[in-house]
Structures are given as C-alpha cells and as structure tokens.
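Starting off, we have a lone chain in the form predicted alone, written out as structure tokens.
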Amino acid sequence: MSKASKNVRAEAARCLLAVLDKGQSLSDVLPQAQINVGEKDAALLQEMCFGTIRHFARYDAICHQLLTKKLKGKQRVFHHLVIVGLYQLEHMRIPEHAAVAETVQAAVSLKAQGLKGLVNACLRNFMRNKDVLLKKTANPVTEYNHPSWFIKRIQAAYPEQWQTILEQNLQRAPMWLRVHTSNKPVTEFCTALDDAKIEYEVHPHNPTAIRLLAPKPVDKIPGFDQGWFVVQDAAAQNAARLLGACDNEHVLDACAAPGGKTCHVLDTAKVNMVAADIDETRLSRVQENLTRLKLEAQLVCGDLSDPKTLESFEQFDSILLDAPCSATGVIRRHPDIKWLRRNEDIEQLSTLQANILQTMWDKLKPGGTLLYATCSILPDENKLQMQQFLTTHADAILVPIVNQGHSDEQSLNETVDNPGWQILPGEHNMDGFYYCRLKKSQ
C-alpha cells in the first residue's frame, strides 16, 4: 500500500470533521487536502468527502449503532474516518477487502495504531449486518440525507416535487460551459471539442451552453487560457439573456464575484460595467476571469446594504442583483450546505437581501430594468421576497419572464401574486435558480 493511498481515508477523515463538526466550508478546507494527498489521489479523495457528505446522515447513524461509545475530542475523526470506509463499501468500485485494509490503516496515518482494531470491526460489522443497521436507521433525514428542517421546507413549498428535489440534490453536478462567443464562436468551439475527442450536449434552449458528458480539469478543454469558455452552470447563464443590457448602457453588478456573469453581460453587450461584491477575496476572481477574457469593468468592494458603498456613482440603466442566499439550489455543487445552513439563517437571509434590494432599487434609473437573482429554491428567498417588494414599490412594475426561448417560460404567467421564474435542481440538468425582472415606473 502506497504512502498516498493510506492517507486518501485519512485526509477524508479530517476534511468532514472540519465541516460537520467545526462548520467549515469544503471548498475551503478540500484544496490543501488535495495537496496533501498528491495529484494522483485528488480526485479519489474528492470523491470521498463529496460522497460522504451527501450521504452523511445516513452513515452517520448508522456509525452510532457500531460504536458501542461515542467517539469524543481528539477521537472524534475516527468516527468520521469510519462514515469513509461505510460509504467505500456502498458506493465505490474499490473491492470490499481493499477498502477496509485501506481504511484501517488510515488509523496509523492519524496516528492512533490502537483503533486500528475498532476501525476493522465496525467496517466488517456493517457487512454482516447491512440490512439489519439499516432498519434500526431508518426515518426521513437517514433516507433523504437532508435535514429534518429543511426536508419540511421543501415538502410544504413543493407538495408534488419535494422527493425528486431531495433525490436530485443527491446526484453529482454535471459540468457546463458558457462559450464566449466575442473570443470564439460557438460553432468553432464545438469543432475544438470534436477534435478533443470530448463529449458534449448543447442546451435545448440555450447555444452557448455546453455540458460536458464527463466533467474535465479546464486545463485539459480546448482554449482555456485563451478566453474561449467560462464554466458556468446553465441556469446562471439566463442572468445576461434575461437583463438585455443595450450598448452603452451604465450596469451594475452586484454580488458579482466569482464574475461569470460580469463577463457574459459584457459578452452580450458593450456596456460601461461596475461589479460590486462585499468579499475582496471573491472580487479578485472577478478580476482574473476579466482579464483572462480580455475584459474590462470597474470592481468595487463593499457591502451592498450600505447606500455609502456606491454613494459615488450616478443611478444605473441596468442593475443584476445575484442577492446573497441559502444556495439551496446548488446542493448538488456544494453538499455541505445542507449541513452548515440552519433553518433560522433563512429569516436572516430574506432581511439582507430586502436590505440590498432597497439600496439597489434606489440606484436604479427611472425607466431602469433591475433583475433579482438568487440560487436559491425556498419562498422566503424569492418569490415570497418579491412579492413583498411589489406590494410595497407603487413604481416598481413586473417584467414577465416569457418568449425568451424556453419552452418552461411559456407557461409560467407571472402575476404580483406569483412573480418571478423559479428553476428547481435538475431541471434539463440545471442547477436551482430564480429570477424575477423588474423595471422603475418613469
């Protein structure tokens, strides 16, 4: 057994339990563990923490039935480095027997050669008694792997679709691609991926959205450095098409960063663009996409609540507001959310973002178009949201989102009462969205 195949389980072990357990981000703490692991076993390690984590509640209980004693303190990673060696044995292709000698010896990576012993039986024990755990276990969040809060969130938003809501959000995200056609031609890029020998689908309804059949380090897709494509999920990629910014129209985006959508209104459009975010990190990725594009737009930090922070520009013809949320519609992306979002955050949520709708409505130009945008699928977030703003706003008027091209929108009759276009996660393989346009009485 190789040095990095026994740390694969153990660097999994620490990464869920600085998320489950300390409330850290993944994509914040899975990078190093990486690095760690060496580029050989980066993707099998990344398998296993996203595995584990979508699945968590299910091995979770069912890794307190196998432990006689809860795991405390120091211990506790070994709880977790079991919930890796259950989800091997379920979900991967990696031979029972391999598995758990590799999970086992993950024990002496942690350095704890003792537990090597509690590791194996509670791997072996599963084996045996697979059908029998799995009973004991058995209620809604071990089944669904959500919890209990956010499955009645759904259940009582989407009566008729909250099992296949749960059920998308336990797949794996496809990869899309948004081609920049001012650098290359859809039909031209295309031809580029041919020749990859790479497999896509285009979007029914959208040319510029490629979907890659298996997803690819962009480094290894055609025209990356060049500015060709952006990775950018199809449900995102409506942003630009739906806010029909014209030449030389003043826009803002805000909550900009990483900036893929920065990048495609400029695509669509020679505007004067200002991009706005609260996190300096997040806005010098708004920066790199800009200049790997070969873009230009103004960056602005601050926090969008604050009528301060854009105190020094003239009102905008066109305002995106990606407004901060849960990202309950992008689980399948990130499945730590589910675990690291409360149900109180949601209140919390809806207050920050009429917060920065105000700020953004009051910089918006009479006879402006502004258009609401969240990656979330919960009311509150959206279209309960809007709703209360169209209530409240005598110059606010709804921009029904139809006869765009796609065949959802057609049936969607927007009304005060029901504004707005919600996409739900998988929807033709898309990621959980919602828009809602409207446009400031002259």
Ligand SMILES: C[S@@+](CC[C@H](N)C(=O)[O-])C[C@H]1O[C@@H](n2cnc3c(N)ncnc32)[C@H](O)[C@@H]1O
Given for the second form:
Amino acid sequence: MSKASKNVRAEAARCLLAVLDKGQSLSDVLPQAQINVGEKDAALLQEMCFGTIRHFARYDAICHQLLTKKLKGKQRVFHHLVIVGLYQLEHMRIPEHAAVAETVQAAVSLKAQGLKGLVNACLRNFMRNKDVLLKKTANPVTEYNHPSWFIKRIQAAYPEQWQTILEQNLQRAPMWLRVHTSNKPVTEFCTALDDAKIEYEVHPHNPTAIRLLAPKPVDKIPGFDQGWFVVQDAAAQNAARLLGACDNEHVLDACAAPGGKTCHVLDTAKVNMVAADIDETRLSRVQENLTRLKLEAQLVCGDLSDPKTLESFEQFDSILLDAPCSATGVIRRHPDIKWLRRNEDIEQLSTLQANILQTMWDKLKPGGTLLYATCSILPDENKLQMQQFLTTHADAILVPIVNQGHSDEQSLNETVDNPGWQILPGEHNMDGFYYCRLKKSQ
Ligand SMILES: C[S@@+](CC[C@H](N)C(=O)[O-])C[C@H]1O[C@@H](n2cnc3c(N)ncnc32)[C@H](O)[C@@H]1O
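Switch from the form predicted alone, shown above, to the form predicted together with the ligand and output its structure.
After this comes the whole thing, all chains and molecules, with the earlier chain placed first.
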C-alpha cells in the first residue's frame, strides 16, 4: 500500500526551515519534499517554496509583528508556516478563506494541534491590518527582498540600474533551451516544437537559443533522449562562441560540471576536450550529458587551483574558465542564494578565482585564448578581478568582445580599465553573466 502524501503547506514550511534556518540549498531539499507530497501537489509546493523565499524578508518581518512571542526550537517551523500562509494570501490564486483554512490544517500535520489557533489568528490579523503592518515593517530590505549587504553592493556597482536588477531578481526564471545542432538542425527542432504545440521564442541574436513561453519537464519536449537540445540559459550560451575554439585544438573546460558548456563547445568544433571539476558527483553529470548528446571528453576530477591536478597535461590552445562564484546573476533561478550567501564570501571567492585563474594561465599555450566567465554580477569577481589580472600579467592581452554581429556587444567599450561583458539579469530575458576574453602573448 502506498504511503499517504504529506500536507503540501506543512512540507513548504519544513523546506523553508531547512533553507533559511539551517542553511541548506533549496535544490537539495525540494526534490524529496516533492516526492513526499506526491505528483499532484509537486508544482504547488515548488511555487510556495520559490515564492516565499523570493519575498522572504517582507513576510518574515510581518510574521515577527504578528507573533506576540518568538517561536523557538521545534515550534520554529510554525513561523515559516505563517509565512507560507501570508505568501498565499498576497500572491496565489487561492481564495482567502481556503488559504487560511488549509494553512491552519497544516498545523495539524506538523503535529501541533495546539498551534492551529495561533496560525489562524496571525493570518486573520494580517488580512485585517495589512496596511498598518506593511507600514511598520517598511525598509529597503523588506521592500526589495534582498539582504542589506547585497543591496549596498548593487547600489554601489550600478547606481543607475540597481532597482531594476533587484526587481528582476524577484521574477520567475524563464526556461531556455540550446539546440544541439550536431544532433538536430534548428529549423527541424522548431518544427518539432510547432508539431507538439509548444510555444517558444528565438533569442534575437542567437538562433540556437530558444525560450519556451511556458516551462515544461524535459521529457515533454521532443527529442530529449535523442540529444536534440539541452536546458541552458541564453547568457550561458555565449561561452562557446566567445571561446571560438577550432577543429583539432586541445581545449580545457575548467570548472566544467555539470557540463553545459563542455557540450556546447563540442557542438561547435571537433576539439580534443578535457573537462575538469573538483566535485566528483557533479562530474558524473558531465558524463551523463556527454553520453546523452553522443559526445566525448576526457574527465579529470581535482582542485584546479593546484598545479598538480593537470601536471600530466600539455598546455592547452584554449581554456574556458567558468569560475566558482557568488552566483548572484542567477538569483531569479535560485532565490535561496541571496539568503545563503554572506558578504564575507565574496572576498573568499575572489581569492579562489584568482588562484584558479593563475594556475589555468600557466596551462595556456603562448598565443592561446582564455575565456573567463562567471554567473555573478559583482565587480569584485568580474571586472575588478580581470583588471587586477591584466595589470599584473604582462603577457595577458585583452581581446575585446565586439563586432561579432551580436548587437548587444556593439556598445561594449572594453578597455583594460573596463574589461569584459557584464550581462545583467533580465537583459533579453537572460541570467546575469560575465565574460572576459584574454590572449597570451607569443
Ligand atoms: C559555475 S559552475 C560550472 C558550470 C559549468 N561550467 C557548466 O556550464 O555546466 C562552477 C564549478 O566549479 C567547480 N569548482 C569549485 N571550486 C573548484 C576548484 N577549486 N577546482 C575545480 N573546480 C572547482 C564546482 O564544483 C562547480 O561545478
């Protein structure tokens, strides 16, 4: 006999507890919670978790006002249950009475019959006194739903655009596909989408990047098993083109897992590819992707800041370094990032990036190209990192990303003081991303 599915709101509250109090990532806890609630409620649970985490600061502050005493220990999950209730009242198309009743019922699933009244009182109090509560809790953190350190960094880096960036981070992420053209020409893939009545839009400057108007599970899209496409944000789809590797080159994808860019480079040229990453589990995903797309690469597991990891390899013609970073460009895709990251992490990450960059530079042939990439929007990891590298490496030449027929790039005015291409979240519906191309002098 199959076990009864768990209550969806109670599971959402448990997920919030795991992420916001215990520091786990939502992508680690959500899959099991979705199994617990069953297929029917999996999408509802996802919406509740993503939505509440996106708007967490607003509802956390209101919740503190509503609860007369702080909930601690085992009762803490009810703080999050109230937040789940508040989010439903403001953002979901669930009638108010049903949202309240179902959330109160979830208290029973959380084995706290006695707290039903408390949850009920909080939600009803919110409905009656919303304006007063919002006024009492208004500040930049609750208004923009980002931590204060992050708002300050974005204001300093983007004095004109900071509000748009923070607003974009609250949007739902679109689903982008990259057509794997060695396995399926773009026109044929588009016909297959038309036949399956799947609506889509092609990126204005990149014909292999296709955005589905409504996200779908991959197995409901034609050709997943046959390797016709991969799920990959359009910003990430610039890497292979900007690297510009040619047939027969010896190429390294450094920090490769799960292999989205490895596969893309192999779709653009017949190169001899080495894909390296420190994380063995993630590296196994590279192999899965290569197999599905019918591609080959040599995989290496190890720390790329350590010169020993690749000591048995000759220098490479081209290196793609998609460095570990704050991932602040992909907050709309992973909203928990903004609450899990700490201000102190940025310095540590930029030190790690500089170390890996130095080791990779030593593995690049004279005359070779290194493309540095991150999914960050913080200058410390991007522009300032590259400025520093260019001023301390006489053999590093900036190769500006311009005039390749990509109109976004026409207006880039790259110099050694302003190196690289910073894509901001939401530009052409893409993730935030950074690219900078360097050549090693002969
Ligand atoms: C941004 S992700 C790479 C995404 C990948 N390039 C893609 O397109 O699918 C960064 C990767 O860096 C790896 N990493 C972190 N520190 C590392 C290190 N010291 N050496 C090698 N890889 C590292 C992480 O395991 C992670 O897979």
